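Presented below, as structure tokens, is a lone chain in the form predicted on its own.
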Amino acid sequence: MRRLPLPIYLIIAYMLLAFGWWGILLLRKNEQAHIAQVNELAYRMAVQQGSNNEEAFRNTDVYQQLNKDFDRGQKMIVGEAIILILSLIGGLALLFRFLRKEISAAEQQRNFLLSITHELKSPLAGIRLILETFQKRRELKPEIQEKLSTNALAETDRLTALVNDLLLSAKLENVYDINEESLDLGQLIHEAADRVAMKYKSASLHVDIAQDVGLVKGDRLGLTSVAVNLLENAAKYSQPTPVIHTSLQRGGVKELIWEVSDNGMGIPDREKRRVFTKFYRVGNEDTRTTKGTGLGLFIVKQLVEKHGGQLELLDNEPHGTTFRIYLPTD
């Protein structure tokens, strides 16, 4: 996150010093006024009594009252100065917190716009090029036509997946309803792994499904999205040779534990709570080389919670990331 501009810190420092200096000046003025009052009282009493007995003067009720008023005034000035400084600090802290949230939201929006622009331009450019090739060279060999058609379909699927993610992320925050049905979650994970393996040829995927898992109640499209997003993330962030392990087993009488682990770069501790935020991605769009919109983990977390489950993010050993999902069963 970007730091606030230096002039803001200088202004804040100046305001704190100014409050402190004003407090010191008020204390001095109060002290000077007290000394003037004491001198005036001593002079009047000396004139009235015709003597200048300092000890007798200090024992008078009037002098004692002046001292009490002076002490009370000093304490009030110090107390008010402390309250003002604390109020200023508290207000500045709230302002900083608000500004940082605004800056973070602006950066996430910027990152999202950059990533979504790239994600849209690449497949559109590819499809346009293929169509122009068909238009300009009408007589193409069958194998070339098949290859171009396959590439066009792949780019179309990529666009469709992007649009689906955008629509799903919007629904999850408002009107998404779980369409429960009995599912073979193990088979669903196998199908998702096959789909990811076809897309990422260099990835080595290992699927381990326990025999006693059985059928579960859940939303097929939602859980498929969870599986695909986690496996694709593992493949994208574990280049050039991704090694991915996913497993499903019973963790209790009414609980399933689903894990997806990779051998990738891992996620720093300071980022672990933020990666599930909508549009948030580790790093920035100027230095990041992997494709994505920052929606995948947001969708995963929302869908897991919609199913009454919990999602944990752990470090894989010796390096990489592990996502662990706890899903309730009947």
Ligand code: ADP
The other form holds:
Amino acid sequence: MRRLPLPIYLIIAYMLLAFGWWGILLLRKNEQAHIAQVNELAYRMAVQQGSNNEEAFRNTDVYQQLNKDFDRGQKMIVGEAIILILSLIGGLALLFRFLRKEISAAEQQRNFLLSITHELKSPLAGIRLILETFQKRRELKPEIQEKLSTNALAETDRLTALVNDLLLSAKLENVYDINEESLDLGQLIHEAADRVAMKYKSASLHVDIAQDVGLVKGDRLGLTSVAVNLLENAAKYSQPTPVIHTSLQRGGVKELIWEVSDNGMGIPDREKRRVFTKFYRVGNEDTRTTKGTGLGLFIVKQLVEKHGGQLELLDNEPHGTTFRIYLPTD
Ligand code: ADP
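Got the form predicted on its own; could you also share the form predicted together with adenosine-5'-diphosphate (ADP)?
Full assembly next; the chain just shown is listed first.
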């Protein structure tokens, strides 16, 4: 998070000191005015009575009233100064919070634009290259043709997945009704794991589904997206040799616990809440090497919550990350 420029802090410090100083000046002026009033009153009484009895003067109602007014004046100045300084600090704190949110939103947008441009450009460039190869060298061997078209299809899948993620995240923020059906979540996790294993050949994936899980009410597309996003992240952020475990078991009578853990780089404590924000990616987009848009975990969290579940992010031992989902069942 970027810090505000030093001159802003200097101006604020100056304003606070200036308010404090004005308060002290006002107190002094009030005191001087009071002394002048007392002196004038004492002088007038001495002239009227022809004597200068200080004791008698201090007992007069007029003198007592002057003292009361002075005390009230001092208290008012101190009270007003405290309220002014507190409201200034409160106002500035609110302003800073607002600014910090704006700055972080702008940073996220910048990260998003950089990553989305990259994610859109690289499959398009890949497909273009393959088409050019087909155009220039019409007599390609069948196995090369096969390989190139498989690559082109994989690139279009990548583009489709990206567009789907964008649409899904927009829908999740507005209207997304989960399409509930009775489904075999264990089977769904196996299928997602197979998809991810095909894509990340170096990953070793272990799926452990308990016998007593039974059928679950849920949105097939949504839960597939949860599984694929978590498993893909586990593979992506645990290179070069990802070891991924995913398990599904009964937690309580009406609850399932679904875990996905990896042996990767892990997520630092200070980032644990932020990774679920839309477009948020750990680190800086300019220096980041992994591909992604920062949409995956946002989508996962929203979908789990739409199913009435909860998502936890824990550290794995000795290193890596564990995502734990608590899903209610009927
Ligand atoms: P993306 O993977 O497209 O960047 P996500 O929303 O899926 O977006 O993840 C947000 C960020 O959280 C990632 O950029 C990454 O830094 C971090 N992250 C997610 N999953 C893992 C994981 N299993 N291990 C380490 N870091 C992770």
